[in-house]
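Only one chain is given next, in structure tokens, and it is the form predicted alone.
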Amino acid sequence: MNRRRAHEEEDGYERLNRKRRRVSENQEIEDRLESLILRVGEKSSSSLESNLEGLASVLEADLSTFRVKILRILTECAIRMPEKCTIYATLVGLLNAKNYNFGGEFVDYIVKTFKENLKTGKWNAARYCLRFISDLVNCHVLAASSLLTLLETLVDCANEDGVPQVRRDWFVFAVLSTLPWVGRELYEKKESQLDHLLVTIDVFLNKRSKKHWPALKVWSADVPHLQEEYLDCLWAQIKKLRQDNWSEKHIPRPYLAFDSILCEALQHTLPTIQPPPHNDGDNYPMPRVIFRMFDYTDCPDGPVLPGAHSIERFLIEEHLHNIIEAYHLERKECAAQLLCFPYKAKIPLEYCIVEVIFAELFNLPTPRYLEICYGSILIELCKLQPSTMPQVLAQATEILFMRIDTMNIACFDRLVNWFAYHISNFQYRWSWDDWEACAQLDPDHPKPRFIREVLGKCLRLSYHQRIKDMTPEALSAFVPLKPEPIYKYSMEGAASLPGTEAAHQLVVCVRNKCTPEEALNVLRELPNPLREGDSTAAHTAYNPLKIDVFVQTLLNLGSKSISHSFAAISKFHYVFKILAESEEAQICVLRNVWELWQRHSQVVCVLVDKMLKTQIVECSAVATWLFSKEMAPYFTHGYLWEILHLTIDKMNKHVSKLSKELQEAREALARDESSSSESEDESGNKKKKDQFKPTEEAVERMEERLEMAHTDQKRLFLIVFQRFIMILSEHLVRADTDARDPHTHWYRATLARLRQVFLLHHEQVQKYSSTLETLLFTQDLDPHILDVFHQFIALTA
């Protein structure tokens, strides 16, 4: 008996071991298949055709065991590596020729993936799915008539009523962007149906609104390069392709080598695909304007840059954008991949790369990735290609500077940030002398403003003497003042100021490590200038002199570093809260921060940010202060708008955080209620886990907090837009009274800043668009101001 038991145990052990080995072997085979599929098309000693043939045989042999895995990997590769779309289509074509059933299963799988991507709003993945489905026609997996039915269905979605234009635009863009791959095949087999499809698209594009176009242009002028709306540009490229009989020179087509095998395969038809209907919560890709900086005349002798309306330009740019998307987190690898572009012998590659990177950096309303991402990639490109890339980048910088007069203000800011960062990595070397003529221009002109802003940003990355030494004498007026605090209580004539004695006492007190209460005692006897001669003034009125003495003295003592300032704010936070209870008092605090640190804009930005975080000042107070009369002379300085945007961002993040917390609490409460029917024992075991679950009262309190936050957010936007309208309208009235041209550099810059606020915070502002239209952007406003609002509304209309 014991022997039998031992034998059984041994047998069981063997079975278990065999099972483990089998699982392990299967996993190894799966990993090997995945690696083979992923790497097909990479550089190899064998030809692509022989690699594809070999891989198709390997996959066919493993179809019975790993069918689902192979379906998934092929589909994912086609979506994630769209530049290898034709390679994977050829592979599917070869498998279909060998195994018709697998071809049908693959068509079902890719269609299911396409529908899922449409449903979940993964628009890029859906577009690459559609491209892959189209390319299957070239490989005789799908019938051309079947694909045309699908494309017609998608174009019909562009003619739906009651849906946003951005939805309709996407369907047309998706169809147009597949035609370079499959246009020739459709033209040869179904010419009349293809012509009908193109006529439908033409009708749609002709009646389509382009109100949003001016808001998304990098340059307001279309000289020397037309800044085309993305659908118009692609349509012009497709029309040119059609004139060329659908022949292009960029897409690799490995299936041509297997034409004799593929043409004998049986074809499948697509099932009926009906795109999901529009829901109010759906987000669609925003419209774009195609950035153009170079044409063939800018490139020296060598390969010719494809024309703006050639389909090759679209294909090259899309491929480069995909490389940046795939490698943007690894700047060295990204630069190497860009320079290894497969068709670099046919094009001036450095010019194409620089144009695409600047197109990403200047993308409106926001770039895809952090601005520094593009700057770091450009530096790596200069290191990898030192003989050509720095010269192309210098040429691009000069072109951008020459056209800066008509540049969108958000792009202007990004150009300033990039240029300062770039030259800081190359010992600040630049041909500054070439820009000396700018010293003669109006200080508010974009060119002098650009130089001033760049030197200001360079100061943040270096030190004052370094910036002073590198700047030629002719441009010395643009060098920032030495960044040091201006503490009025230690300057000449300070003895006559009313708070000087208290300020000196406070210095001693703080240095002796006093408590916040002791600091308040020093300020207690200071008179309130607001009550002088007015005995009836409310006793609750804030005291500007106390705030003046306290803020300037404390921050001057902490001026050694940002850390010292933060420590001072943290220690005396209680005093700030006592002195700055009302909005007027908070504005007074901000005025004193500015008065002390106006020579060092970075410190002002950092301190305002800290005061917002610690709730010493409210967002509305910062906005009111920035638009006050004493700040008007600084309206063309970038740091003022930096502070405004960080303030709005702070409010938006606060609302977003409360929304997320409320949603999580509601979900937790719903889960709790649904599980309340469980037995008492189970409930007892869960007691510890569930003790932090919110109650209905807690959820109600969170709803109230969120409602208050929404009210504050709406109030902030109302303040910002109302002040914009006031200062712009006052300028127009003054210009009319004095019979002057109102379109000064100041006016154009301020109007551009209004557009920038709309664009950068469009998701949040959109919620209050009807309120803004009713209260502020009424029909009696100046058309230029009103036009900015209408362009914003058209962005997601």
Contents of the next structure:
Amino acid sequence: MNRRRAHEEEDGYERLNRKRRRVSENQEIEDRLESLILRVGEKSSSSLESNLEGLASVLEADLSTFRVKILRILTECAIRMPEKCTIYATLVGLLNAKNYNFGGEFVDYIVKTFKENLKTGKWNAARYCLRFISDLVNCHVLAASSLLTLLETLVDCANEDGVPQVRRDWFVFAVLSTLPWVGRELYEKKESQLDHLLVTIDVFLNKRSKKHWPALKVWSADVPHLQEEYLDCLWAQIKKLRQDNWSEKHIPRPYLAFDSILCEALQHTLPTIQPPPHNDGDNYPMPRVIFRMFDYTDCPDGPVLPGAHSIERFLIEEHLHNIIEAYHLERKECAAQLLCFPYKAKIPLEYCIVEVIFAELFNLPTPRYLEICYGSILIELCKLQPSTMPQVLAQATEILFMRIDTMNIACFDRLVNWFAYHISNFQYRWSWDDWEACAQLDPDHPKPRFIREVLGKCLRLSYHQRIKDMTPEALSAFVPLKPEPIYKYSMEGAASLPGTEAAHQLVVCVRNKCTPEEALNVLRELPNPLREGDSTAAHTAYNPLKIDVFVQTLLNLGSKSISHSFAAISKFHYVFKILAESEEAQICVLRNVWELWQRHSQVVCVLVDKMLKTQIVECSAVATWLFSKEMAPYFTHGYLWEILHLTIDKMNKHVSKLSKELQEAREALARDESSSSESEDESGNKKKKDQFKPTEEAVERMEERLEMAHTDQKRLFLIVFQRFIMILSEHLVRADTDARDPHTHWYRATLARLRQVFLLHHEQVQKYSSTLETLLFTQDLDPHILDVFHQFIALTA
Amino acid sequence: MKRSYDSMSSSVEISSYRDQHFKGSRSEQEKLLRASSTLYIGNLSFYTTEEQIYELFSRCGDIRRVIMGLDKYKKTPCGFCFVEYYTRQDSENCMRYINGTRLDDRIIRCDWDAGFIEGRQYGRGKTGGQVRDEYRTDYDGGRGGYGKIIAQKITPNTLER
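Return the structure block for the form predicted together with its partner chain; the form predicted alone was the one displayed.
Let's see the whole complex now, leading with the same chain.
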């Protein structure tokens, strides 16, 4: 396709004779301008300075016709590619020097965009806008004093009363994160004003609450790397930068080459900018911790990893995070872009990339993107750099394993998932022998737990013999048992069980393709152990023996594959519903699923999920079952929490769905007043809107359903938290009575799981926090348990 | 606006494969492919289980169902399957993050499917498996060894049925 001759690349700015598809001439020019602007700064045979000069001339010539488009493109570029901020600022500076009016219009445009982003809660875009505005001071487009006024206004917002701390935090974060760009200039022109600004910020930072901090730390231990609160870290970095007189060497500053031209230009001042006030329901970015796992000693000889409080570290990390943000939908391109990071000669690039990716993977409460996104990007990186990347990743894994004792449990789970997935792409090659010492530790200790969980996940991705073969003898105790069903009715000793005869009959019946009614018939004669000998007993809710025989037999018959089990559940759904109407009965069903499949945790998860979907069991039944006495020993096994979280997720999704449907119905109802035929809109909602003309009664019914769902959701969380409190308090009491240290691995893990529920579902739990406070998390609770609740409240305070 | 990376080929694009047995026009098929939440997964080993598929593909979202591809005569897995998600978004993530990675030590391929219809779970090769296993000339231990036609040449008069 590309038949351009070599020299045409160089005089691209004058090239007009390309064959194009037939469009209007203006559109052609517009597209070309957009392309030129987009690509400035990329690899080129000419120097950046000469490209900028050329582009500025071209744009100047087109200003009259394409003024608005150019404003828009320049602004979008600066925001979508914040790492090229200085390039675009230089361009604007050159244009301003040529055309003062344009400079003024640009300032107005970028300010408008900034305010728009603030109003619509596009926090990152707003921050890049602010950075761009600041950089315009470096290019003599704006006066330093004018910028300082803006920065002061923003910092004032941080001292507003009665607004969430997360809002106030953002303003300080935005101001601090522009200082690397413009700190020097402000220091040279307006030192005392800058100092005053920094003092105000310092005061703010000292006063602000950091109650949320422990909840967000990836490791609870502060060694070897403190998981700093993000504002603390940036502040330390800015202070160090200031100590160095704001001289910063990382950011490329093309405007320096044009200083003589630019300083001739007239500067503009910013209009007054009043940030939009806080409204109830406004969302702000959550606080973070800065993830650190490497320091310079971890990296081999070569370029040095910048220190934790160097501004370079901040800039590099931001840039790498931005690359991930820009390319996360195309993993191959993402990996390529990460590896061609422009300053890679100056840093140990693989280490920086790995640290940044793990930072995102382990981010609390949740990672920005799917876990598998990061996993697959890491695999691509290994493919592109096979001689360095795998080693760095192996080193990282060792480091993470070494420090796993204090790792947040959600991060622990993610590490397990990631590691199993990663090695499954590399024939499970790993130096397992290095971990042999773990066999000597308490099996509930995080290290052996990690190995067990990893092997469990590897088993799910492969098969038992494979896992056995790859595990060294010393760690053989960690290999999961062969994942088979345990069907007691065909094992030794079955003869003495009360349900065996019925079980065998049922097998024959089902194999002969009986109907659900016929299956029920087979169970009819089974006695009810709950009603021993008391024929006048009140109506018992359920018959556990019938449930036992039916559930275990049916699922054993369907044990060949997940599809077989699903087909069985589907065919005999009616029987399930008859036998398990009450919550107690449903818990009995779950108990039997567990009894049959306890060696195959994956199938238990899948079946519970299916039963929730087909409404054979309710969420509350699952939660109650998970916290029952029989399941307590398994609290240190990951799959238990897998089931809990999939259950809570299902409930949350259900509520969201009803909520969304109600909102759409309300909107449709409101629109129905003006019943003009709607023109085709692209979204698939069109059909729905057409067919669905809701009546007032329909909307009312939806409201009722939503209210019921909210009640169910609230009840579910109450059950979960209540059970946690009960089981933790019991443990503490027993330890106290026996004069033992309560802080066992089990206790720590369980407390961590409680914390995880809050963190993972904080959005939904928010709604019920006052009920939780009144009913459950009262002052008389053990402080450790109560603290978890308070940290959660602090997250969005 | 066009970003420089918008011009990259998207991992979510439909491929050039069109089901020859599809009942409908090309454009109808393409429309379905663009809206589909069903994926065809190819190059599986004959021994890859549904459980393994569930474990990997759940990482992109909630699976509605998995339908194993079967040999038409033997009714055993013949190296492909369909994975259906509830949402298009989840299946797009599958195309982005799972396509071209390994399952059961094999690089698997994910592609859009217009939607499962009863009968499509069977191989369309003459001997019951997938067409590609009729014609391939390499030895693949996870897919029955040599391709069927070659295999017959090597050991003639031993038709497998």
